[in-house]
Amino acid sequence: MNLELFLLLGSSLLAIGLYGALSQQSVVMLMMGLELMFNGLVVAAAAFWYYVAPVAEGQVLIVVLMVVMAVEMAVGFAVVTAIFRARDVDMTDMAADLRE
């Protein structure tokens, strides 16, 4: 496989995630779209590092990015679950009422 195919995969994941993040009203679906966008960026970065400079530092940075993304999504889902339990809010339109 060559670099263009991996970059195409990364850009398609980014586009699908962008569509999912902009078109959904559910907070969980919004976060899934954001996760797809991050995964597209990680795939593109990993492929670029592998083909341009195949050293171990790039691979370690990709693993660190994946761990950070997993922790960020876990914290995000915990916040969404806490808001849902406290206020019964699960849509982004209803989350605007939390300011009051």
Second form
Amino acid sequence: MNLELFLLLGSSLLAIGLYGALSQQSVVMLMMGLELMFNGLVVAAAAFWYYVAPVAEGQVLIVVLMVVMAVEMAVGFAVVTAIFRARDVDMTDMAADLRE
Amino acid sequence: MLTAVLFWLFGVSAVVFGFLVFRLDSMARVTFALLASFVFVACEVLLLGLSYLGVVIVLMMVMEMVIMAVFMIMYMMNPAGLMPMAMYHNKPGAMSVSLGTFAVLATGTFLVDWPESRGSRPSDTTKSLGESLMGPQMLTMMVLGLVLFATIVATVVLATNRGRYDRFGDDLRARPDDPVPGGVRR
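I've shown you the form predicted alone. Could you give me the structure of the form predicted in complex with its partner chain?
Below, the chain from earlier opens the complete complex, with every other chain and molecule after it.
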């Protein structure tokens, strides 16, 4: 058990989450991908706290990451609800106005 | 030895369940696969001695995934997984980007000369976190509180249906399409 192994685990979770965020058509599944990416960041932050800088600020970074995860999910679902009410859109391909 | 075994067990399980999120057909199973991945990551955090944060991650993610399951059933077809489900776009491109990202991160992980540990780990990590949040990191805590409050307001505004004060829509010159007209009909 060392820093590199933890970072490898974090990288794997981040890569899987990135695959989901890029490949999924459903907005809900896309948000699951983003959550997995943050999951990887939590592992990396905890490992850095343990192996590199075991100071309290490292733990605060994990708290910040958890708040970001909560905010991301809440705002994401609120946006999905708003866009579904307005335009019956629940797939990313149907909300590609900025792409055109 | 036991710690190493647990690390591999939790790590492999977190990755496998994370991958299953995008492979399973049922929305309920997908949500609980993501929850399992989070719980195994929390176990890794517990292995690193962060007992408070590990438990908080488990509690928070259980609640978050239960709420997410409701949204999954609201917005997704096939919640029970009775038929195969595939909602992908640009699957090969996404796979190559994610594999490339993993390769770059893994290479960097083993090539970078990480610094040695500075300082010693506190005996009580929870106390150390609490003292930091209530002391030098108070500003961070206050900003996080404000962010969460702003999120509550913003999400309620976004998610609620437009009320009677928004019945004109974008065109303020048109008459509102009220099902029951109000006022005194002047």
